[in-house]
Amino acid sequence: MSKSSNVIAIVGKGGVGKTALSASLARVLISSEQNPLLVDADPAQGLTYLMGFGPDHKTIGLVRDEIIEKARAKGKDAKEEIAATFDYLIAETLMEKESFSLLAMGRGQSKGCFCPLNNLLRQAIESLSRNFPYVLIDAEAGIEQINREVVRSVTHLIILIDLSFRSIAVAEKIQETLKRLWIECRLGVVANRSSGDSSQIQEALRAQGIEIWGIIPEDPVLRENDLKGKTIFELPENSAMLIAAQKIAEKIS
């Protein structure tokens, strides 16, 4: 990966709106002609749909299935062939539009945990991202992909929280995990769907030495668009989420 690449990952517990923020930040980068690589690292593929892609696309999960089938069919002789074709198989999963590209993790059909899939995703990110000035990763809920070092090349980590102390606990856990894995990056928290007084939450974050990069109020237009299955490009520019994404982009530029 190029040292000049900005690799941004958005993490947090489930249900806090990571995908909506990822898509909004992607839209900001696209509008400033940054040609980002977007990585939908959540098997649910919410970012893929928000960015306007349908269900018919190849994913990292399907590549994993191809590799497994090839290994089973050819046994010991398959290792060198798989290594030689890995970049080609990964490139086949890349969905491209004029102003951005997207890589989706998806789900494989083969049984087993997501550990091998996360390892493959990490290799894919490292293989493809060197040609992009910005890489934006919408991570799955929790800290598993941090533990598996899927985001080991990250330069900016955004922890998205709601105004609950459970979210604060997740933020603290993520900070501890980064230190344990010796992952060095800029770390900031964004609080989503904020209403009322957030001073206690902000004080708790500052006590942990975590920067606060944004407080996003409840956005009814975003919620309505989501219910109607609209893409992020149909969200009006005065959306609270888009305004927040613009401010975050300024912090990481």
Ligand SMILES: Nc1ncnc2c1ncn2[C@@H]1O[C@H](COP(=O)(O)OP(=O)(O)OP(=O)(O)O)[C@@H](O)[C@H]1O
The other form holds:
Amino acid sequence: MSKSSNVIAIVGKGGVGKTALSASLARVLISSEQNPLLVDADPAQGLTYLMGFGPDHKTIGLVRDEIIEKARAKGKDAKEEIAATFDYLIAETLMEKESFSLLAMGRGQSKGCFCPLNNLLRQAIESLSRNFPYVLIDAEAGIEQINREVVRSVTHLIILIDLSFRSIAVAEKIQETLKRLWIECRLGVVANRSSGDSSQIQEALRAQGIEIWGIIPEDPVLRENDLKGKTIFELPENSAMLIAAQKIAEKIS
Ligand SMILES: Nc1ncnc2c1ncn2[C@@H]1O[C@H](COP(=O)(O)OP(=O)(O)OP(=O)(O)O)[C@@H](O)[C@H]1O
Ligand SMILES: [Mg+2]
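So the form predicted alone is up there; where is the form predicted together with the named molecule?
Let's see the whole complex now, leading with the same chain.
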């Protein structure tokens, strides 16, 4: 991958392997000393755990709750104070390791619409992202986050699919949504846990003008690793998933 500001988001239906691929791509970037920023956009925080963090950490959702509470308690006077502490709060939420950083979005408890605050949060995250050559976003299942423009600033969108014709329909829908929102983003499909002949499906994707960035085989070592609750760093370097992730990283460079 070339060194510039790349924002890579991984989307797809529930359970297709988004978190496993995000963590594997993160490991590839970490081993080539790219110091990525990882954004765990799924409230379930699977990526956060897979990268080796425990349950006690701040999330953007919690920060958002704190700000809303402060604003409610102080009324208008809180505006300036909030503005002054905003970057500090985001920085405090950032989990830093020597070779990568991670921001967990979580989910706040506050009910109601706080659009100006959400916009501020998005801007703060976007400006933080600019300090990193690579940003990797593990999205929530489904395509809702694309519609909500949460991953608005992405440069590369990886649609992870299984090799079913239904998945192709989903990829096409995402392609349409992208055309409406960010035409400039590169889009590619990665097929996970594929076995058998996939040529017909690959053909259908190509006919739709969708690039195929990789095919990941079933990886029993990864499955075992996950069952034992191990981190991605405990996955052997020659595992099928890591080999595939390396190739995907080269493909989108
Ligand atoms: N190629 C693979 N080989 C074997 N197991 C895999 C493979 N890809 C993913 N898995 C396993 O499938 C399960 C689901 O994967 P993962 O949690 O990454 O999916 P997800 O898309 O992030 O799910 P969710 O939508 O719930 O966030 C995990 O146990 C993971 O280890
Ligand atoms: Mg996940």
